[in-house]
Structures are given as structure tokens and as C-alpha cells.
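First, one chain by itself in C-alpha cells, the form predicted alone.
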Amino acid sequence: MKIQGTISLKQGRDHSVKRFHPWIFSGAIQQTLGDPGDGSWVEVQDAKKATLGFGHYQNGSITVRVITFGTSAPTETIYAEKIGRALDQRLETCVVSEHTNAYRLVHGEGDGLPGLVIDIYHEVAIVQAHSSGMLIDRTLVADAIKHVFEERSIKLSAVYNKSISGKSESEYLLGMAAVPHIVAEHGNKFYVDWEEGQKTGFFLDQRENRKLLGEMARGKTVLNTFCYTGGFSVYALRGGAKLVNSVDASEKAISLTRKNLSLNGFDSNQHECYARDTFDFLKDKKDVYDLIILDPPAFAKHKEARHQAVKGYQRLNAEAMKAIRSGGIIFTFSCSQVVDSQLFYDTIVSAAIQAGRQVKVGHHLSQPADHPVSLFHREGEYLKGLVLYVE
């Protein structure tokens, strides 16, 4: 890799890097040598000019995302090495199986590749760059995926770059594949459209939580709010739910849910779909449901919105607690990174007090093994959930 600049840190501002935290903020930088542009590789030094690591430069609050720590400069094999280790971990932890062929191959900082997400849908890899450096290096990343899969005799038909800044930048980096694409998850089938769908096309991080819900749904009347593609609805019906209602404000999401329910062989007698706001839907539904799923989109994407997000989570959970039957179960989640586990727990406590119901916690839920969190980067732990028993 061509190193295009050197970043020197201020005295005493190198502690986090020495503890393998991959983010270097602009306020920690003493001097920039050379002329690094957005996305270029730079060397990181402490105040005494000792090399700490190498990473991608970007003009912004997070100025450097460190990809390799130590004095050895990265070579052209860096992406293949890290992607190979990530794939081996997925195989070792049994994320991939004959019943599941959709998984996250690279989870940014958790796999030592900050700014990069790679999701696998059967034989197609979807690359999403969250930094200028990864966007510039996307072809190198695609070549590395191809090399790693060939080395392990795993079939790869295409690599697609899913832009986060506009469809005009999205492109196939290798091969082609038709969408929507059918994938398997614990034996259930889902349509995935990485070209038009949200994120990379499907929310893989809820896979194990969907499985748990399916195991608890037998004989129950289930409400799946913010249903998007109907993942929880499919699992609930597969698990023997008596009836499932799926709710989402988006007509497009409801259409996707209906397609996935049909794909899995469920008829309209077993489920009903509603394109409605969840809060409005819950108003007149007291004592209708035995099991409710609350999986809203992130209510806060930055710290300034955290207070309003907490109020939103409190209101949503209080309404569900008021509506659910005695002895009912609520699966409640937050994917807002700025709302940590303790704050989310405290918010649910407040909701229970507001609802005036006795509530017990049955399970603490998080993201699965293919969304690993580095011990040195707690910010990667974004998904948190609780299974609540409401008396």
C-alpha cells in the first residue's frame, strides 16, 4: 500500500491507539506531514515519532481509521488476510450452514477493517464502504473476497458495491446477479434486493433473535411492528403461531412482508398485514396479542438526538405493555448506537412504571457472532434487546 502522509499525535493522546482502539479524532493530532487526501493511507506516530500503525485518512471528526497496528507497513495482501480470518471465524462459529447462507462476512471494526461492511447472500457479496478509504479501495476488497473464496473452494458469483451516498455510485465489481435473490436463514426463505433495499438488503443482525422468537411463538397471537421484510413474522408462523399481524408505515415494506410470507408457504388465514403507524395501530388493541415485537429503526443516529430517542423508546414500550395480554411476552430492541445497554434498560423500566404493569426480564439479546465487537471498540456493540414477561 502506498503511504501518502504521516500523522503525529499530541503528547499523551496516544493511549487509545496503544490499546488498539481504531479511531483517531482530529483533536488528538499534532501534525500532518505530506499531503494525504481523503481515503489515502497514512502512518500514525506518537509525539516521539515512534510508529503506532497505519490506516485510512479522512478530513473529519474521525480523521484516521487504523487498520494495522505496529511498525510493519500494510502490503497488498492486507484485505485478503483480514477477510480470510473473518470468514474462518464465521465457519468456526457455525454461522454458515446448510440451512443458512446469508451472513455478515466483515463487520467493520469488529473484524479489523473499520469503515467496511461485507454481507454475503448465498453466492453474492455486498460491499458497503462507510469511509473514503474503503470506497477508494473497493476494487482491492472485491479482489480479496474472490481470492479468499477461491482458496476455500466456496462459490462466488458476484460482488456488488452498495453505495451509501447515492445509487449512481453503486456497481458490480465482479460478475452479475439477478435481484431479488432468495436466501436461506435457519431453513426459512427470504427475498433480498441489495440494489433497492435498505442497508445491504436484509437485516442479518436479528437472525438468532428471530430464531428464539420462533421457538416461543407456538399457539400465540403475534404482533410484529416495524416489520420491514417480515422476518420475525415468518419465524413466528414457522414456530406455530396461531395468528400473526405485521405492521409497518411503509407500503413497500408491507409488500415485501407479504412476498416473504407467501414464499414460505403461509396463506392469508394465518397472517394480516397493515400499512399503518405503529403508535396509531396500538391504540385500540388492548388484550389482543400474546407476543409483541418492537424492532424500530434507530431513533437516534447521533448524541444530540439521544434524549428524544429515549422518549420515543419509552412511549413505544409503554404502549405495548398497556396493550399486551396478561402473561404476554415482548421482544423489544434498540439499534441506536448512542443508546447504550444500561440506558436502554433504564428506559424500559420507566416504560413499565408508566404502563403500571409488573414486568420481568427473561433474556438479554444482542447481535450474533457474525457481527463481532472488538474488546477495544465498544462502540461496535449497537444492537441490544430484552425479552420481557408482562404480568
Ligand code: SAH
The other form holds:
Amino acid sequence: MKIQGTISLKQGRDHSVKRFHPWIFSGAIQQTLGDPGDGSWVEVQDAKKATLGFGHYQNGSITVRVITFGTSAPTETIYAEKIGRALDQRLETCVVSEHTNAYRLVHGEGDGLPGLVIDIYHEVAIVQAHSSGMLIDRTLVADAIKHVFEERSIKLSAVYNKSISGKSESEYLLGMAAVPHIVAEHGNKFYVDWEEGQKTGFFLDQRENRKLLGEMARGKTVLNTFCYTGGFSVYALRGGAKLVNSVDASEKAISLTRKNLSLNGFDSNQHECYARDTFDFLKDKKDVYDLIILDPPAFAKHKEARHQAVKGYQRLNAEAMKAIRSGGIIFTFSCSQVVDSQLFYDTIVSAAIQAGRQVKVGHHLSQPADHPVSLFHREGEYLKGLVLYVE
Ligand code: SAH
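Having seen the form predicted alone, the form predicted in complex with the ligand:
Then the entire complex follows, led off by the chain already shown.
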């Protein structure tokens, strides 16, 4: 790769890089040599000019995202090597199987590729760049995905670049595929539309939590709030739920949920869908449900919003605890990275106090093996959940 500049760090600011933390903050930089543009590759050195690694430069608070650690400069094969390793890990951890063909192939820093997300929907790869460097390198990434799949004789028919800033900049980098596409997840089927859908089209991170929910749903009256594509609803019905109600503020999400329920052969006397606000919906639903799922969008996207977010989680959970039948179960989640698992737990304790219900915790849930977290980059942990038994 062409290296377009050198960043040297201040004395004493190299410890985290030496421990494989991939972010270099602007405040740690002593000197910038050359004229690196946003997204170009740079070398990172310590205060004594020893090479620590190479990565993508970007003018901002995180100035360098380190991709290779050590003294060897990255070559053109860097993406194929890292994506190949990531794919092997997905195969080894049994994320991919004859019943599941939708998975996250690359999860940013967790796979040593900061700024890059790749999701696989059956034979289609969706690339999403969260940094200028990954956006510039997107065709190299697409070629690397093709190479890695060919090498392992796994079929791939298209690579789509899903822009984070709007549909107009999204494009097929290789091949073409029609949307919506049908994928399989633990034998359940879902339509995925990466062109119009949120994120890359589907929330893969809840796969194992949906499976657990399905195993606990038999005979129950279930409420799936913030349902989006209806993932939890499909698993609940497959697991033998008596009745499922799905709620989402978006009409589009409700229509997707309906389509996914009928794709899986469930008819409308087993479920009802509501395009409503969850808080509003819960108000007059006392003692109706045995099982409630609370999977809201991230209430806080940055630290400054954390306090408000905690108040939001507390209110939401208190309302659900007040509404649920005695002996009921709540699956509650937070995908806000800035609300860590301890803070989330404490917030649930406050909610139970507010609701005046006795609650015990069963399972502690998190993100699955295709959303790995580097031990040196705790920031990669974002999804947490609890299974609550409300007396
Ligand atoms: N549980 C889903 C993912 C949820 S994404 C899954 O397993 O795939 C969050 C969803 O919450 C989005 O579809 C969004 O439309 C919806 N949403 C956001 N605010 C809401 C509100 N106040 N009430 C109901 N739905 C809301």
C-alpha cells in the first residue's frame, strides 16, 4: 500500500498502540510528516521514531485507525488476509451452517479492520465503510472478498457498497443482486433489503438472543416492541407462542414484519401488528402479556447523551414491568455503546424499584461470535441484554 505520511506520537503516548488498541487520538500526536489526506495510509512511530504500525489517517478526534501493528508495511494482500481470517473464524465458531446463511463477516476493530463492516446475506456481501480510508479502499475490499470466497469455494454473486450517508452513493462493486433477498437464520426465513433497509438491512446481532426467546415462548402471549423486521416475532411463533403482537413506530417496519411472518407460514390469527409508539402502546396493557421484548434503537450515540438515555431505558423498562403479568418474562436490551453492562444493570434495578415489582435476572445476553470484540478495544462491546423474571 502507498504510505503517504508519518505520524509520530508524544513521549509516553504509545502504550495503548503497543497493546494493540487501534485508535490514535489527535492529542497523542507529536508531529505529522508528509501531507496525508483523509483516508490515506500512514506509518505510526513512537517518540523515538520506532515504527509501531500502519493505518488510515483521518482529520478528526480519532486521527489514525491502525490496521497493522509492527514494523512490516502492509501489502496489497492485507485485506484478503484479514477477511480470510475473519471468514475462517465464522466457519469455526459455527455461525454459518445449513440453517444460517446471514452473518457478519467483518466487525470493524474486532476483526482488525477498524472502520469496516461486511455483512453476508446468502450470496451477497454488503460493505459499509465508517471511515474515509475504508471508503477509498472499497474496491480493494470487494476484490478481497471475492478472492477469499473463491479460495474456499463459497459462492458469492454480488458485493454492494452501502453508504452511511445516503442511498445515492450506494452502488454494486461487483455483480448484481435483486432485493429483497431471502436469507435463512436458524431455519427461519427473512426478507432482507440492503438498498432500502436500516443499517445493512437486518439486525444480525440478535440472532442467538432470538433463538433463546423462541425456546422460551411456548404457549405464551408475546409482545415484541421495536420489532423492525419482526425477527423476535417469527422465532416466538416458531417456538409455539399462543399469540404475538408486534409494535414499531415505523409503518415500513410493520409491513416488513407482516411479510416475514407470512414468509414463515404464520397466519394473521396468530399475530397482530401495530404501527405505534412503544411507550404509548404499553400504557393500557396491564396483565395482557407473559413475555415482552424491549429492543429499542440506541438511545445514546455519544457520551453527552448518556444521562438522557439512561432515563429512557429506566422509563421503558419500568413501564414493561408494570404491564407484564405476574410470573412474566422480559427480554430487555441496550445497543448503546456508551451505556456499559454495569450501568444498564443498575438502570434495570432502578426500573424495578420504580415499578414496585420483584424481579430476578436469568440470562445475561450479549453480541454473538460474528460480532467479536478485541480484548484491547473494549469500545467494541455494545449489545447487552437481560432476561428478567417478574414476580
Ligand atoms: N428488534 C429488532 C431491531 C430493532 S431496531 C430486530 O431484532 O431486528 C429499532 C426499531 O425501533 C426500528 O425499527 C425503529 O423504527 C423502532 N422505533 C424507534 N423508536 C420507536 C418507538 N418510540 N416506538 C416504537 N418503535 C420505535
